[in-house]
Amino acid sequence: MRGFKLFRPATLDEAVALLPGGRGPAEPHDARPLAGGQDLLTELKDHLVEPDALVDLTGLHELEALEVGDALRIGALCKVAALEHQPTLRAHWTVLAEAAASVASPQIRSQATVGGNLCQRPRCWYYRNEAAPCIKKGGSECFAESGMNKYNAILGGGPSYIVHPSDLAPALVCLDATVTVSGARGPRSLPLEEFFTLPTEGSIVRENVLKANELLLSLDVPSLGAGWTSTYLKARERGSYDFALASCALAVKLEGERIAAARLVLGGVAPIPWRCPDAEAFLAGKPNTPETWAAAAALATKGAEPLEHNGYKVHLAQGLVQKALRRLAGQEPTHAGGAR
């Protein structure tokens, strides 16, 4: 690991000033924010990033908040474990609590932050190999496209085929969350769905619109409202402590034996949390039956273009969608932490 300076700002303004382009010292010119450090420290150890300095955010206690009322406000430094265990959140924003419970291990969840989970970098083994100059690190080629691609994207891929590793992201997009970020020009808010970017959008070496001189501050999550219920399912290679091969965040509004409305987001299959508008539109007004579930699952993976070794993800994602719909119809047992 390369040496670096460590700054511990006491206020948000001080933290922003220390980032590139801020009003702080001219050097270091490449400073990175440090929160829980669960992803950043591994990147440092693997020499994937070598900043001049880290800006430790743990003194900004106002960003640790978890406010639960008619809506949720989640600070970027809120621990993932707090989402897992908050009883009102588990009852009314179940998809988010279940997603949080599926993240890594209890030890990691106790240190990992919500903001860090949303901003973590790809787990593709070419990206994580410091000797591989892949396109995500400024190279000219995605080695996964014609190489080892068992874990890579089947939707939205090209010219990079990474998948976004966050479990919280699909759940929060499903809940129509809004994110607030702040930089030298002050705060700005946008739908979380617009926070993430495909490889064909923005910078190929980035996965979101966060600028180098901006910090993620908080998320606002509205209530689903009466009649809605939700769940998160995750398929993984190991029974615990693993990233998603595919995941499904689902919320439905039920009216008797019919589905009045639905929100469906897939994880582990695309470079961003993959919203499924065709499946959502199809489900609205349909009877809550196995035939409906199967048709919606097929629509959820419409346009999939598997690589040589990851075609299984199409069937896996479809199975998760059907299982989630079956669960919310009361025909599938609920297990915190998603599918096993």
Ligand SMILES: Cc1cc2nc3c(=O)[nH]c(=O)nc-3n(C[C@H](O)[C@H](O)[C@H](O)COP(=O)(O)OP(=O)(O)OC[C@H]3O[C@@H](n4cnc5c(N)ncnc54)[C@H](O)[C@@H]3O)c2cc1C
The other form holds:
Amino acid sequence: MRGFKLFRPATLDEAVALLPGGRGPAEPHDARPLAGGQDLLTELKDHLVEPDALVDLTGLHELEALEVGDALRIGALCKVAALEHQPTLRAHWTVLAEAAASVASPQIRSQATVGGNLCQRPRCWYYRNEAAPCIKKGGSECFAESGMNKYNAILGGGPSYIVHPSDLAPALVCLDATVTVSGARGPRSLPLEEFFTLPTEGSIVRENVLKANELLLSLDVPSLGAGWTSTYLKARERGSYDFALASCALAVKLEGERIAAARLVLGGVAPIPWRCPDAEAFLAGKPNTPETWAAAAALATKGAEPLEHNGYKVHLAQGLVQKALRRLAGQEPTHAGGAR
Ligand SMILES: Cc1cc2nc3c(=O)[nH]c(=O)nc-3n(C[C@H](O)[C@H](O)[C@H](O)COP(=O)(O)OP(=O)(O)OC[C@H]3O[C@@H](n4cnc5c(N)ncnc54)[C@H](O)[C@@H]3O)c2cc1C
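Now show the form predicted in complex with the ligand, given that the preceding structure was the form predicted alone.
Entire complex below, previous chain first.
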């Protein structure tokens, strides 16, 4: 690991000033924010990033908050583990609690922060191999496109085929969360759905709209409202802990035997959390039956263009969508075997 300076600012202003372009007193050339370190330290050890300095955010205690009321406010430094255990959150924002519980291992969740989870870098093995100068690291080629692409994108890919690795991201997009980031002219808020960027949008070496001198500060998550229920299902190769091969964040509003409204976001299949507007529109007003679930699942993966080794993800994602709809219809025991 290359040596670096470690700054421990006590205020947000100090932290932002230390980031590139912040004009802080000892502004380094390339400083990176450090939260729980569960991703960034691996990147440093593997020489994927070699900044001059790290700006340790953990002294910014105002970013640790988890406020649970009519809505949720989640600070960027709130631990992922805090989301799985809060009883009101589990009851009313179930999709988020279940997504949090599916992240990595208990030890990692106790260190990892929500902001770090949303800003973590891709897990594509070409990106993670320091000897592979892939397009995400400033090279000219996505080696996954014609290489070992079992874990890569089936939707929204090209010219990079990474998938977004966060489990919290699909759940929070499903909940219509708003994110607040520090900007050059003060904090600004935007829908979380607009925070994430496809490889064809913004900079290909980033996965979101944040600039190098900006921080994710907090998330605001509205209540789903009366009649809504939600769930998160994730398929992974290793049962103990693993990133998603595919996942499904689903919220539905039920009225009698019908689905009045639905929100559906897939994870593990695209470079961003993949919202499924056609499936959402189709589900509104439909009878809550297996035929409806199958048709919605097919619409969820509309436009999929699998690579040589990841065609299975189409069927996996469709299966998760049907299973999630079945679960919210009360016909699937919670935490049944297989995908959870
Ligand atoms: C073995 C293993 C298994 C894992 N499995 C899963 C999984 O199943 N699902 C899943 O979702 N994740 C998984 N992860 C990823 C893990 O959840 C993330 O590494 C972790 O959440 C990152 O949070 P952190 O606070 O440690 O961030 P850090 O490692 O400190 O930072 C991560 C990145 O975000 C940036 N950053 C951090 N905070 C901010 C901020 N407030 N504003 C702007 N940029 C910021 C950093 O500069 C860095 O680039 C796994 C990780 C490991 C090591």
